[in-house]
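Just the one chain here, the form predicted on its own, laid out as structure tokens.
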Amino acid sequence: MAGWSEKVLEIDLSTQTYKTYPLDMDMARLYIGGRGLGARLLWDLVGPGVDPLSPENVLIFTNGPLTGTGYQTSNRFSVTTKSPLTGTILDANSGGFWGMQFRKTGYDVMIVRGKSDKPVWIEIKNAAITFHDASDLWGMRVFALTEKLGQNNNKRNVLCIGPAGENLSRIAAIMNDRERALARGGPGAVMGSKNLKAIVVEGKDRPEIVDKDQFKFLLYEARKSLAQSPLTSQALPEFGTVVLMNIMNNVGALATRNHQQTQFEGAEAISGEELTDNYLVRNASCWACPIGCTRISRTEKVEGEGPEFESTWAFGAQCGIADLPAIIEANALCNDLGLDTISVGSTIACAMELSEKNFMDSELRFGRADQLAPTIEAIATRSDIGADLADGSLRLATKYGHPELSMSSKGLEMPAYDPRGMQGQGLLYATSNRGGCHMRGNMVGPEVLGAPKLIDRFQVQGKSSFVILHQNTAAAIDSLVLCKFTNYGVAEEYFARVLSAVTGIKYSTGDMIKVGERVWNLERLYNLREGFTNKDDTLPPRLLNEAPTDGPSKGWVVQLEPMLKEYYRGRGWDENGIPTKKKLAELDLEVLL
């Protein structure tokens, strides 16, 4: 069937064997690909009680029906696993070129299970699977390893872990194409626990498209829409994602010094405008992306991709640091060591507050740019202070008796947007299935940017309906798998139409949103099965009880309880946040119980 290759590759590292079998096409039609298909497979493969860092956990790499077709941003892929950081279901997706190349090998899904006795790397070249000894590669950093294994953007693409993954840091990322990351929730540690250093792909299969004329028309229409959107045609190409720094600071929703303030006096010095004026070398793009938000930046010490807004914030405002060269270098160091920049920056900020309040004996202090690089090195190698920080802020703060100082939800460090200035964002963090995350349906569009339309960011009543719609839409886009930036210029209707053109199966906009809702509820069921309850749908006490004393968000805390009650009703869940039988039947999920 066009749209899917209809093949699953399953690799057992314990025996260094593999097998292939047909993809369940009924499952594919219900969950599409990417995040959705990964969640459905994880439900069957990894049950309760499995240690995320044990051989029984799996890594599920998935692409989608649009991957590699040439549709705008159809370069992405996803990995699904049980998170070693949070214990929740986890998926992360990444751009670049690896996802497109993986699709060309002829597989929709690659499941990696077991554990190798010694370090190994896998080469997938067209239909051939080869296991290579990686003993001499163990310990190598990402940039050198990527080059050694022959990275060639359009022909041969490298996915790997760095020292952080090898040392089982629970905030370790899987890196691809040198500087792209499957970052959140610690998938790099899962890969390290399996003694798997890298996966290299080369392919030649071209995805089939049923209605080529309609596909070309929609390709043209989407390009025109992206060119007409000021966000995708001007703001992102000109300033990258860091364009948000001054915007969030001006509205009083830029988390600062471990969320102790909501505005940063040094925001201008670390803004997208500053990056463009003084450190930008050139723009770059993922495969098949006309937006081009990637920034190649340079300091006296490093040159490479980034930093993105979240990374700049994590090492900047969150740590009270206004030194942009140091931030650029910290971002590059995390990429080279294979670390999640958001969790690393927020964990360092947590340690800074613990230390300043004498809860922890360390020299870390807000504003100390010189401490970033040595602390990041220590995290990746679990040495010195890094032994405490390598497993994230919640474990760190709990060890020192103050878990309330971890700015996380369900154990995942939250990104830059302080929800005291964005009520809907607070509800979104609290209910996110993988923990505090802005990629599960970011409310910055409607609450700050006016995309698609501006709503009152302090409004509480009625806010849950917007959050639910954005969560369902994000889950659908993640299942295609496309970049969410396209949704700033291209409506959901176009995603349904292009999926129909590629697969020959009629999908409406409502069908797409229903796929997203199905995926969201399945993820909820997975977490409930793992023992999570409605008590985990919450935020750090600081955000619920401590209002900013100045700025545009002065006097506001997150009004979570009324929004949460409304949210459960809107989801069709009971008062304890459990999906009802009626809702599960509506979504074809009742068969799982």
Second form
Amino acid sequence: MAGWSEKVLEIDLSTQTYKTYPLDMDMARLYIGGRGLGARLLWDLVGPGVDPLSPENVLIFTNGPLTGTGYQTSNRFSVTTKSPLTGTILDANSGGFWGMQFRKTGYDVMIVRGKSDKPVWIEIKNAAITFHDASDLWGMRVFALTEKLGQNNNKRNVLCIGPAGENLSRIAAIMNDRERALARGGPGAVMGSKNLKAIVVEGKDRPEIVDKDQFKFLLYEARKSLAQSPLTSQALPEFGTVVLMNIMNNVGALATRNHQQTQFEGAEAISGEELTDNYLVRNASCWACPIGCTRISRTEKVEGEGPEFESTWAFGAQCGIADLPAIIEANALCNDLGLDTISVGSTIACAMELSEKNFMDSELRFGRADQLAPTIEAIATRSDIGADLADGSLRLATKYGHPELSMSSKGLEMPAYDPRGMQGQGLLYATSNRGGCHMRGNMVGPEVLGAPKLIDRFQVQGKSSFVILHQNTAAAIDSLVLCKFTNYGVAEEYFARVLSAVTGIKYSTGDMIKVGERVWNLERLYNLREGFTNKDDTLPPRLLNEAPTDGPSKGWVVQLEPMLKEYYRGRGWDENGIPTKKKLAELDLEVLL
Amino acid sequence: MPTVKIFANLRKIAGTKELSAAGTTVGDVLNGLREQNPLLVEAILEDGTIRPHFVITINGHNALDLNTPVTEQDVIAIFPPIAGGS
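Can I get the form predicted together with the partner chain as well, since the one above is the form predicted on its own?
Now the complete complex, all chains and molecules, led by this one.
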């Protein structure tokens, strides 16, 4: 069937063998690809109680029917696993080139299970799969390894872990194409636990498209829409994602010094305007992306991709640091070591607060740019203070007796948006299935940027319906798998139309949103099966009880309880946050129970 | 006189980050700015209304239209269309 290659590759590292088999196409129609298909497969493959760092956990790499077709931003792919940081279901997706190349090898899905008894790397050249000894590569950093294994953007692409993944840091990322990251929730540690250093892909298959004329028309229409939207044609290419720094600070929703404040006096110095004026070398873009939001930045010490807004915030405002070169260098170091910048920055900020309050004996202090690089190095190698920080802020803060100082939800460090100034964002963080995350349906569009329309960011009543819609839409886009930035310029109906053109199966916009809702509920079921309850749908006490004393968010805390009640009702769940039988039947999920 | 802070590509048009102009509403202030920098105001307004996706705040709170009142001490921030979040 066009749209899917209909093939699954399953690799067992314990025996260094592999097999291929047909993809269940009924499953594919319901879950599409990417995050949705990954979640459905993980449900069957990793049951309750499995240690995420044991051989019983799996890594599921998925692409989608649009991947590699040339549709705008059809470069992305996902990894799904059980998170070693949170214990929840985890998916992370990434752009660049690897996803497109993986699709060209002829597989929709690659499942990696077991554990090799020695370091190994895998090479997939079309139908040929080769296991290589990686003993001499173990310990190598990402940039050098990517080059050594022959990265060639359009022909041969490298996905790997750095020292952080090898050392099982629970905030380790899987890196692809040198500086792209499957970052959140610690998938790099899962790869490290399997002694798997890298997966290199080279392919030549071309994805089939059923209705080529309609596809070309939609490609043209989408290109036109993206070119006409000031968000995708001007804002993102001109200033990159860091342009959010000043506006989030202006509205009093920029988490600062481990969320002790909601405005940072140094915001201008680490803004997108400052980055563009003084450190930008040029723009870059992922495969088949006309937006080109990627920054190539340079300081006296480094030149490379980034930093994105969240990374700049994590090492900047969250750590009280207004030194942009140091932030650029911290971002590059995390990429080279294979670390999640959001979790690293927020964990360092947590340690800074613990230390300043004498709960922890360390020299870390807010504002000390010189402490970033050595602390990041220590995290990746679990040396010195890094031994405490390598597993994220919640384990760190718990060790020192103050878990409330971890700015995380379900153990995943939250990103830049302080939800006291964005009530919907607070609900979003609390209910996110992979923990405190802004990529499960970011409310910054409606609550701050006025995209598609501005709503009152302090409003509580009725906010849950926006959050649910954004969560479902995000899950649908993640299942296609496309970049969410296309949604700034292309109407949602295009997603259904292009999927229909590629697969020959008629999908409506309603069908796509239902896919998203199905995926969201399945992820919820997974977490419930792991023992999570409605008590885990929460935020750090600081955000619920401590109101900012100045700025536009003065006097506000997150009004979580009324929003949660409304949210559960809106989701069709019971008062304990458990999906009802009726809702599960509506989503074709009752068969799983 | 209210302070007006501008961001992103508006700074290139204005050649500065900050201006000020007299007025008791957002619209008044923008009209005041028109005399100083007509191109800047043209970039912000279209047919007498705020262009789509522009965000204007007063002391960090959204101004929904040009009639929103301002005082001498207020800080008006004007953002052209911006996006992001990764």
